[in-house]
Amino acid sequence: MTNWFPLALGMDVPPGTAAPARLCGKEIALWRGADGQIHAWEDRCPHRGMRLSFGFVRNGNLACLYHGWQFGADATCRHIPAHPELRVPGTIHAHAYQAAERAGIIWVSLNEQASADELPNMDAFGARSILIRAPLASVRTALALPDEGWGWQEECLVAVHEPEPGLTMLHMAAATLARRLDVADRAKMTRDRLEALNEKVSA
C-alpha cells in the first residue's frame, strides 16, 4: 500500500492560490504561498468548518473566506480579524498533511511518517489531470501500474488516485516540455478508452 497519492498537477496550483482536491472521500485543500511551497490541509477551517480551499493567500498565510482567520505555513492560526490584538493560542490550527512536489505532480500523504524517498525522483512537466469514471483497481490494471499507483510509460509519468469509490483521477506528466501537448491529448484518449472498457464490463 502506497503512502503517497498524486492529487494534482503542480501547474494547477500557482503561487498565491488555493484549490480543492479529494482523496478516498476526504476533502483536501491544496495551496501555495508566494515562496512556491505547496501545502495540503484538511479542507475545513477549525473555526466554523468553512472550506479552506475557498480562501485566499495573503502575506504567506491561507485565510478562510468566512471570517478571515489566517493560518501560517505551519498550519497554526496567526491572525483573527475580529480580535486583531489577540495573541492566538497555538492550539488553534488546521489539520495538515504531508505534501511534496515531484515530476510536475503534487503528492500528498496521510501518513505523518511517510518518506519522500518513495516519490519519483526525476524531472517531468505536468501535462493533464483528468477524471475517469471507472474504479481505481480496473484503471490501474488496464494501465499496468504497480501498487504505488504510478509509473513511467513511453516518456511520460502516469499516476492515479481515487477521489471517491468508483472514480479515478489520472495525472500525466511529460518527460520534456516539447511533449506536453501530446501527453495531454494522450490523457484524454486514455480516459475515453478506459471509460468505454468500464461500460462494457458493467453492462
Contents of the next structure:
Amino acid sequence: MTNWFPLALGMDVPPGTAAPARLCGKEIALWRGADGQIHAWEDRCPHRGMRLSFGFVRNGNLACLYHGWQFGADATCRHIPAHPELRVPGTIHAHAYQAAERAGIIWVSLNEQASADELPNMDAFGARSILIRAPLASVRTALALPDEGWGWQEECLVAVHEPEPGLTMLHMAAATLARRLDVADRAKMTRDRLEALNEKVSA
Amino acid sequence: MRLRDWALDDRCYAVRLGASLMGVNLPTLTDATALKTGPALEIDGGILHGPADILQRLTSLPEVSREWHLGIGEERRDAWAESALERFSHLRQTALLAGLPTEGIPPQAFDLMTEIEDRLSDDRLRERPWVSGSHPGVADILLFPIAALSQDLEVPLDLYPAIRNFIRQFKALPGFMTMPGVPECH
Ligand code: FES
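With the form predicted alone already on screen, would you show the form predicted in complex with the partner chain?
Every component of the complex follows; first up is the chain already shown.
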C-alpha cells in the first residue's frame, strides 16, 4: 500500500498561487504561500463547497473566490469578510492533507501517519508533467515502475499518478538543471509510445 | 474602422481582446454571420477576414506600441495559433449546440490541448516566456480563448500545467478583459 502520490511538479505551483489536482477523481487544491510552503487541501470550501483551487493567495491565507473566506496555513478559517468583527471559531476549517516537496515534485498523502522517509531523498529538477491517455496500471507496467509509482531511471525521477480512471499523469524530474530539456523530450516520446500501445490494445 | 462581431464567438473575442490589450478603440457591430464566418474588420473602405489577419492589421496602427511586433529573428507562429483557434471554435460550437449531453470529451479536444501544452511547456524550459517570443503577440492572443474557454469542452485543466501557467500570466497583462459569460475563476 502506497502512502504518497506525486500530484504535480513544484514549479507548476509558483509562490502565491493555487492549482487544481485530482487523485482517482478526488479533487485536491494545491497552493503555495509567499513563504514557499506547499499545502494540499480537499478542493472544497467549508462554507458552500466552492472549489478552493479557484481561490487566490493573500497574506499567507488562501481566500475562497466565492465569498472570500480566508484560510490560514493550518487550514483554519481566519477571516470572513461579511463579518469582519467576528472571531472565527476554530472548528471552521478546510480539510488538509499531508503535503511534501521532494525531488522537484509535490507529493500528497491522504494518510495522516505517512512518513516522509518513504519519499525520494535526492535532489532533482522538475522537467515535465505530461498527460498520457492510458490507464495507470498499463503505464506502470510499461515503465517497469514499482507499486509506489515512482523510481529513478537513467538519472531522472519518473513518477505517475491517476487523475481519473483511464488517464495517467507522468511526472519527470532531471538530476541536473541542464538535462531538463532532454528529460522533457523523453516524456513526450514515452507518452506517444504508450498512447499508441494503448490504442492498439483497445482496438 | 469597425468590427463585425458576435459577442459569444471565441474568434471575435480574440480580436476584441487584442484591441483592448493594444489600446485600440474598436467599435463593434453585432452581426450574426460572424458566428459562422468569424470576425470581419471594416477598414479603409475594405473588409478584412480571419482573426490573425485582423490582429496583425491592428498591430500596424499608429497608436499601437511596437512591442506587439515580433522581435528580430523571432519565429512567426500566428498561422499555427489561428488554425488551433479555428479547430477549437468548431469543437466548441459542436459542444454548445449539442441538444443532448455528449459522450465524454471528444478525442480531438485532447489532441488540441496536448499540441498547445507541448509547445508552451517546451517554450518555458527554453525560457521563452510567450508563444510569440519575449513579448506577447498575435499568436498569444489567438491561443488565449482556447485556454480560457476549454472548460466549455469540459477538458479538466489539472491535466495541463503549462496552459494554466499561460492563463495566469496572460490575465495579468494590462488591458486584459474577459469574454461575457466567462467566470473569472478559471
Ligand atoms: S463558498 Fe467559499 S466563501 Fe462561500
